[in-house]
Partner chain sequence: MSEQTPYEPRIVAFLCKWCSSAGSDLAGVSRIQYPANATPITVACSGGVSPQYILSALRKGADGVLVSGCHIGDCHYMEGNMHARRKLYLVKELLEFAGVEPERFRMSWVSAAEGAKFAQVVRDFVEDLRPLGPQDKLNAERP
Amino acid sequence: MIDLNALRTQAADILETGEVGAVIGWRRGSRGMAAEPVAIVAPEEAASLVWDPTCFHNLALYLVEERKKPAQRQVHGGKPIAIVAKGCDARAVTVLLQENHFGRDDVYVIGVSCEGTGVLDERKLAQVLPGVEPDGAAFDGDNFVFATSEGERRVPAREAMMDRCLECRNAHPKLNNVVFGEETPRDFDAPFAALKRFEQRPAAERWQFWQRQFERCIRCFACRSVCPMCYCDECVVDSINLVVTPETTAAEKADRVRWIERSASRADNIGYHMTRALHLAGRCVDCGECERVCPVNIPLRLLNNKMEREAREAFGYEPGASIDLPALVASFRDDDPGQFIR
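Just the structure block for this chain alone, the form predicted together with its partner chain, nothing else.
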């Protein structure tokens, strides 16, 4: 069990001593019981930090945002930024470090272990507790405890946990400056269980499935916006030039390659999502945020999981395992599979 007060004290301490300029964490939100991300800069604000099953956001996203806004660095005096990170979030920080997004000294990781549980899937909760809108959620051993108007409701965590958490193998943040919570043995679903089930289906059925999914995509780009790895200033689907410098010529502006159209059509939607999956290969840490925020419920994790498993099984590559690892697609091994080549 994580002692929230200890976490708050830690955050206050490092702000107090000036070791960091800001702490990115969660606080009580304004949308129902869900927590919301917050950046605090004063020690006294640490009291507002929370840690509960609704801390689903991958806060590494905000480290990325931080870097994109140099002006903001003035606020915390260019000091390192602390981030409260779950196992998956810490892996995301590792990938960002791999990609030189910032230096190891620029970030202070306050690890929080999900221990024997994970974060809440609100859609599942609606099925487990139909009609109930809890005011708060808390961890309690293997259970989630919800505060409702009719008192406490206790739900076994595995019944209301995110799918991603059920398959998680990195619930304890490996990369950290300080860590709260224990590394607890977990016994939920085998990694890639859903993926393996899906792969069993015949090709025609898989295509029908994806066709249905991608026809629904409205290209709101929520998946891209929430992803800490989608930090390019200009995305492959942007048909306008987003990166324009004084040196950019008119010809360059006119000549942007339009690999994929920005508007929603099946072919372009699938082109976009496939490109995204390929661009995330070896980088996606399966935080599952893209899937959580998708307004039309496209199971995006399945695509990313597929790449993650191939990276692991075909290339022995574990995204976010080490800062020193070269990128998956920037490296190779002599015994990479090649049987598919004629």
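Requested next: the structure of the form predicted on its own (the form predicted together with its partner chain having been shown above).
A lone chain is what you will see next.
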């Protein structure tokens, strides 16, 4: 069990000594029991930090945003930024370090182990506790325990836990400056269990499934916005370098390469999602944030899991495993499989 007071003390100490300029963590939110991300800059603010099963956000996203705002970095005096990181968050930070998005000295990782559990899936919770708005959540080793106006309600972990947590590769953050919690064995599903079940369907049925899913996509780009790995200044679907005015000629417009139209048609949606999945190959750490924020519930983890499993089986590569390893696309071994070019 993680000692929350020790976590808060650690955050306050590194702020007070000036070791970091800010700490990114979670605090109790204004929307029911769910926690929300917060950046604190004063030691006394550390008392607001929380850690519980509602801390589902991948906070590595905010490190990415920090690097995009030089003015914000000046507020922190150019000091390192601390982040409270679960296992998947720490793997995301590792990938960003591998890609030289920032240096190791720029980030202070306060690791928190999920131990024998994970975080809640709000959609599952709405099904198992319909019409109930819990005031708090805890884990007792087998069940989630919810405090409600009618007393405690217990729900088996599997019925309320996010799928990404059921299949978690490692709930203990390997990358850390300090870590809270134990490296506890997990006893849920094996990695890629949902993907294996899906692949048991006939190929034609799988294709029909994805056609239906991509037709529902409204191209809101929430999946892109929440992903720490989607940090490109210009996405393949956005034309931000060409400002179209009444004076823009047809030739100028034609010379602008547009790989994917911005309309939310099925064909363009397929192009967007498949391109994004390929860009995440060997980089996705299965934090599941893209699927969590999708307003139409497209199971995006299946796409990303497929690419992750291919990288593992073909190259023995595990995204976010170590900052000492190069990124997948930047590594080469003499024994790499090359059947596709023979």
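Definition used throughout: the rigid core is the maximal C-alpha set that superposes within 1.5 Å between two forms. Numbering follows the first chain given and starts at 1. All figures in this text were calculated on a predicted structure; none of them were measured in a lab.
Superposition on the rigid core between these two forms places the CA atom of Glu215 less than 2 Å from its counterpart.
Put the two forms on the same core and the Cα of Asp142 is off by 2 Å or more between these two forms.
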